[in-house]
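What follows is one chain in structure tokens, specifically the form predicted on its own.
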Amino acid sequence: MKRTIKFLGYWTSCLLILVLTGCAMSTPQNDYTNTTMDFSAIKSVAVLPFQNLTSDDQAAERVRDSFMGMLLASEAFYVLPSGEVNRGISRAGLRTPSTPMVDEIKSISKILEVQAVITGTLREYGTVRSGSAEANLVSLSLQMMETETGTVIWSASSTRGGISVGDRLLGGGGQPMNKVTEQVVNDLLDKLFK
């Protein structure tokens, strides 16, 4: 009976750290946004290719492809489709799409005619696995320059998926890629429009 105790005591006791730990890693907020901008005059975005940080080479064009219409979807602005946005992107010679110079910017926006850009980076898309138990994670940051200036107006970054605790300790799978992607854009479409 003393035996059985003791081992329970020390599964409450590892449970219990695993429970600390994870909270005390929370990331910080890093979000921005320009209290001064006047986003209702903002009408149309185009949102340049994302830089891809991850080993899967289409990572990046897929969750540009869902992030922007999610974006079209909230009817907040006129969204680019992505052969006009690279149509423009060849027109003004822009060398590195994903991270724009602010003469470029103002460049593609005369072109594409609109008031901003979206830029992103996808820093992780793929399964990470922990012991036995392994799960999908995306991390993706955006930031939205107006055109006038190339100045950032608003940034965030977001990372969901991942394995959880019950992960760890069940053996569970997590969730597909698509729910994980999307709960990313979702998240970061809350960011942009609080």
Second form
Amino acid sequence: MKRTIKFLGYWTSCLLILVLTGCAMSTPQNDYTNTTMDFSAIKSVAVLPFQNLTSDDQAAERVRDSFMGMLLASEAFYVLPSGEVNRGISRAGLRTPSTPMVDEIKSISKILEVQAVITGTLREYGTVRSGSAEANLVSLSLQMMETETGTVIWSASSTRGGISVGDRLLGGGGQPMNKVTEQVVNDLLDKLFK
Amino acid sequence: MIFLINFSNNRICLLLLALLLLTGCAQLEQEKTEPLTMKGMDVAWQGPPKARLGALRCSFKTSGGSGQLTFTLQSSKAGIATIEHRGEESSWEWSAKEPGLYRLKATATDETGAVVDSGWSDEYRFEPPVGSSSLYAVLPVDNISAAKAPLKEIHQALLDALTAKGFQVLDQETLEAFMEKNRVRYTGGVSADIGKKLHDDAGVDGIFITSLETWQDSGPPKVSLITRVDLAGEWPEILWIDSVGLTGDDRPGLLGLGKIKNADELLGKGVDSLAGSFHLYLQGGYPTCRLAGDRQEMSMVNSGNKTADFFGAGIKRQHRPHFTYRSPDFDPAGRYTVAVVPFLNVEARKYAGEVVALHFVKQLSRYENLRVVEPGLVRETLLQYRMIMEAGPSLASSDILADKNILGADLVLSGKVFDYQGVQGMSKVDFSVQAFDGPKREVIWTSRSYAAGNDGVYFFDAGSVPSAHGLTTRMSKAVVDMLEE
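Having seen the form predicted on its own, can you show the form predicted together with its partner chain?
Full complex below, order starting with the chain above.
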């Protein structure tokens, strides 16, 4: 009897450790928010062109346009129009606008009169296949830098879409790409404003 | 007590007291102001009784009232009253943008809040600036279909349809000679110089500008045209604009017997409906959107069923923008001059940016409180100032378009087109829109719209939109409705 209780206790402890580590692994802490930063001081932001790591040449521009529109629609910041951002990039002489250096951020912020700059990397934008099932997938990571010092004050990433259990069982091509893009952007905005 | 008795017994003192009281009352009477009254409103024509060309001079006569008076001039058309002017001036000149019958009413308010009005005036008819007897120049068709098309035949079909309706058209030899002499190559718009020369040298009153949006001969045939009429002169203004988008599969009917397999037949139907729509404008029956001041919402004057594009009828939830932003400072009831810049073509077919921009020109022109700058003038300005907009307009380019000495645009509308498919397979359109407030230098509107012709279609293609033209008409109308609501 004593041996059975000891055996049960041993297995319960193992199960508990597994459950706890499993939970810890399911929510990776990839996101960063500078807790000392006063985000209310940011009135206007410039969204620089995103770095495109996908095979679709215009995918980054599509996602950036959606992000800029949805960020403006949130009414949290005033988002500079892309034409104005482009003018700032030309005037500041940014060589790689998607990955600017600290000096370049300071320089462009003076031209555009913004308190923060957002850069992004589009990691996935396309269709994924598994067997006969296929679906659209978008993966995006963003960084916000304040322009006084050029430090990163917020960073987050999100991946949406992909093949669901329903897609595997019933077929279908998943959700339209624009819909998946909106989901990714919504997820990132939720992380920014939480 | 004894003093009072002595005082009352003294007649002189009593007389003095009575005099004092009376003069006091008189002063009080003087301080009391005369009530505010409206004695009338004088209305007189300034120039010809034509919309845009002529105006009504309205002078208000009032008396009394306390302090500074504020006047409001209202106009009423088809029972929809809207405020035209508000200010301290007691005389205004007002011109109607669209032809029709108008009544006017003046309201005066003083500083105490007293309000009087003149009552509605008699009806004043604003005729269209051009008529059936006017001379029209029909410019050759501008091909923005990104495909080869029989442009001469389309042009001839349009000329035939217009002459059949009784319009006087400048003969083609004279027009060609004029174009050769003035080196006119671009026919998708009119510059200020060409507009003036057409009026002064060729005696033209109106200019037909036609853009071919889609052309497909077979399998099934597809034809889409966007046509507008500009007032010839130094400042060409859009008087009327409409579009038509037809496919052979629009009404297949039972066993496909209703299908049209000949592109020329479609073209004939298209140009007939455009000529009919312009005829409707001249009769004063063309639909416009007008702000109903009492309800603070846009109301439509005349039915939209008779236009060539059916006024963007059949807008469903899927045609509305997926997200929008409208600045809280933007007043949709205001009067604005709008410049529509060709949309940036991100990944769509050639000329898709021009096509979507023209759809917005069409939708915005139908609002009485908006004056849309002729796209030819916008193009001329962009070329003159060498504005190359790789990522849409910047504030600097918006400043140029908003300059009172250049275009004087209060709003600059632009956007990006990501997808525009309509020739093969199901139609699909994806674009974003952005509007700047020129003087305030800020974005007042952003939206993103995308839809496919078979969105929300489940049974036997019922409710599908086979042409990209039809889809863009609905989507652009949905955007403008939300911008102006």
